[in-house]
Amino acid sequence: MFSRATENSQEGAGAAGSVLLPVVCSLTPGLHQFKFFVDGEWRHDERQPFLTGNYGIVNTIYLPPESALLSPRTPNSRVGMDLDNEPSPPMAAEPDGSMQDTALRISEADIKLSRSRISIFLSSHTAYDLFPDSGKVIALDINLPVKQAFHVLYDEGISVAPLWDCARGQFVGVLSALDFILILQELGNRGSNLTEEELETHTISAWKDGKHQMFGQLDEHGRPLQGNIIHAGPYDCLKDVALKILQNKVSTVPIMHSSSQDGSFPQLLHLASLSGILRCICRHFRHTTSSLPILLQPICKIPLGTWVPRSEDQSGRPLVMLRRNESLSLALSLLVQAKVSSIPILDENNSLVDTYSRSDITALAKDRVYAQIHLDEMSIHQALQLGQDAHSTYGGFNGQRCQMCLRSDPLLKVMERLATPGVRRVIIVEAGSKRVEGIISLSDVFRFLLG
């Protein structure tokens, strides 16, 4: 950090009539690294000249002694930036013109080292390291009513809960967030022979059989369910609770566990999550990220998420995007029938100013607001609006819902974020402009982790 900052009303006005802080340091001829402190984060510009160093990624400045200044350079001389008595790796110009160091370019053997170091991990672990000191989980009886189901989720702060069937002694499902979004559309139906009135009567159950006659058998993404409950046990490792999520492409697995020789009448113990086996490894690794060579990489030299195609690539796939005042009724047709979990939600400006995602519908449940609109006649902003006050893990994440990174952050940063309890996405923005350039999800992370 610089010191000694004056104030220079004349020259350090900005815009908005802010006030800069012109900063004047001597320094000794040599490379010399530097960051930036911006919005409580430290950041590097990426415009400039960058490399890796200790303290993550980091800009450079070469001074050149005195006698290299007044000497005349030849065309083909070149000013160096040594650091240890070495030279300094060559600057490579990328697509976007920006210049960096060719030893950022991410190899395979860095790759393969990680992924090896990573699958000895999760394998040593089970799913115990996941469970909290304490804590609760939530399961629903499946003759539970449908519209005190929507309570509890809100009130609990879940989007997903198994469904406990006592006559069987089993676990048979799960009910989600998306169960809710298909209840409010046929709801909006005219033709719908579901009414809100029958809400207070309607059983989980009952709503199970009408879904598999309206669209077949659906898990949680809207894909066609297979046979039971998707789960594993306490002794499970992380490797093969993170394979079994990425696998049969599920949110959470419950941790269950039986002392009967048939299984039944089993215990619940957890939901594990993505998230969770992701803050296991960042809790491992953060001290030592040198056994991981990947963890300080960018996040743009990495084959990793969903990014937005530049105007000469017409192979990418195109992100689905809203704008705030569209209805929440296509924000919901978006969700279902694109089988995504999250929509980034941008102003006339095409800025990220938010996401709409499958959980937030939960949002509805308070004060009954579901029985009192229309899907069609709702803005997304104002469906928004109404889940800032929730209480919900899913929801405020300390006053920072929308989880944003920058394409020349390390991978480390994105994975943290990801760790948030109830992150599951963290969206990749432009510097200043904030217009979305990728998404990563949690699974994104897990998929190129495991290879």
Second form
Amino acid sequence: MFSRATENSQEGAGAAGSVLLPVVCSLTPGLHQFKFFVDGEWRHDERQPFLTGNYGIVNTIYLPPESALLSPRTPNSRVGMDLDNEPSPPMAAEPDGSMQDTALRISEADIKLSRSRISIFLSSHTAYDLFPDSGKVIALDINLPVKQAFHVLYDEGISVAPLWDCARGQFVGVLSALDFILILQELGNRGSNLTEEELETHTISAWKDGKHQMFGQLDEHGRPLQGNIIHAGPYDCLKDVALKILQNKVSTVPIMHSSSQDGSFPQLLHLASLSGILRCICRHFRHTTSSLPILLQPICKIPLGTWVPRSEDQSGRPLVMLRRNESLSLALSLLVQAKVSSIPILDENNSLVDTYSRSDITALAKDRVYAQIHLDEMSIHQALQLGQDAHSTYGGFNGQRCQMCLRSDPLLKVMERLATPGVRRVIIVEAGSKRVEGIISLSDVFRFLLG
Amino acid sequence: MGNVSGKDEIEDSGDDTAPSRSDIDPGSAHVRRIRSVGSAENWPPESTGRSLPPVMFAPQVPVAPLQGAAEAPHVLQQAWMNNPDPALDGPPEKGIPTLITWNYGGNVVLIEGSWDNWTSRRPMQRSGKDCAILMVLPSGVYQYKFIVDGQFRYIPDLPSATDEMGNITNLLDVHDYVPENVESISEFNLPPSPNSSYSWALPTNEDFSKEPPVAPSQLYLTVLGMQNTDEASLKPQHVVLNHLFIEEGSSSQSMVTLGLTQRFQSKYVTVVLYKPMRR
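May I ask for the structure of the form predicted in complex with the partner chain now, the form predicted alone having been displayed?
Zooming out: every chain and molecule, the one shown earlier first.
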């Protein structure tokens, strides 16, 4: 029973007590929910990821589609399935009319020229140029209980903080929103309501150790604690910093400086992100757009981003979206399993109303909501309301939270939007109906610009 | 009193012994060294060697130079304010007054630039042999050139860029803050240690139970605790650099908040650390 409400049971008969009952089913890529029917009873496997859905507790499995490269354009690593109730096969994600009509594509020469100019610019500026004149960085001691760390992130309005280990005199990692999502999921999975004592005494370092054992593959910042934190120096060129961020699939890289040879007594200077680097690029090139010809091209012609397909191709990667009355636990599962950083949220007419991002998890710290609710009892809509009350600077729909643009907007406009602090993705919508057509993130833009 | 002002300088040997100074005279720059609460471990130290910041500091606003337009000097005279540029595409940005001058003669000098996509030419105001114009521009990088008696000219001493066709334009980088003039700071010779015996004993528990000495009032001018209103937060006064601050009232809870502002080249970095308190 995969994603359909049919009674098509595919379990093979096997002796009780045997551990493995392999069943081979061919599934379309995407997120599927399933359950086992064992000896007349519906069961789920507690060792695999599960959540409470419309059919009770179900296991979930996520299948990334095979990367069928049809063109030299860089594919996006974002995958997922449209989770409306009507079953729809996953469809391709290519900009409209790109394969057939090459006359509409912008010239390779333009792309090459723009890329080389950007490369020169990034190589001749250093991370020091990203620093504000007077900046502030928040750091957390690694022996801080996770619960207090959660509240600190919320109070300070940040979603990532470097971790300081006193005993070693070093920064050893970062704590990010993804950590909290995993913690909440793990605590929720134990069945009962979140116990505050567990969050009270569980330190960040204990969590990181456990996480490394549990999620060996999860490499956000999942390197062993004994390893080195991903960081950069203030004199590293911007190109290296951007590549480091892209290759390690992180959102920020701490910039640190140590005047001694062995790296002791590091000075934490800044948290570099692609957004800051893009701001530098925009600031430099926005008044000289002739030197970067692709800047004025409409984004529908530029091969970047993830798009909702208009045709029925089977290749490419679909876009993850959810309705706002879906449960929060489903959103969090998707964020983790699909490895996306945000999900567009639609209303009943499939119009865009908001986005739910990983960093929104910190809003649950308000009034300790996380301890009072079950994740699957709260809808995404309610979770977003929490966030809006909290940070009034980010106005709900029309403010900085949900940046939208049209497919005909030039690349420069999209880049300017992405360069705004706090914005990591721009959603392309259809004018008027606000239906989602695609999504462009910071890493999409940089992968395209850096070639 | 929550604010602990003390030098938490860690020598390179990693040892935390801090030789005490003699005087608590609020008029002097010397502050009695007190080990800050709860930090028996090493805090990433300011590694510039000497701990005490100079009492005097360079003026933050440089006098507007009359020769180039490489930096963004402030308004000289209100009478020179031109009409600000029409709002460029996008959210209205704060315009920064910028002075551009031309000192190479000519009768009629005009200027055109990428700030309005080369659409308009503005005449420059002449005063004696020099011409100048005051532009109000949002932060960014612009190209411009001069038209002197009908001919395109550029200033060779200033940063310039050449495009594929061989046209040369000058480059203008308008910052939204005034970069710190590092020269005036690093050349300031720090005074040598005064002659004294330096034989004070470390504070004992008895000393710690007393009230700490009153911190000099300048140290209250910290940028910590100020809300981040926008990107350009306030520049800290030099006097609060390299002082370790503790959040008021946090020593009674299980978590302590420490703050430290340091200078890195010509920019400032404030690091706030949240630490658990073991009781």
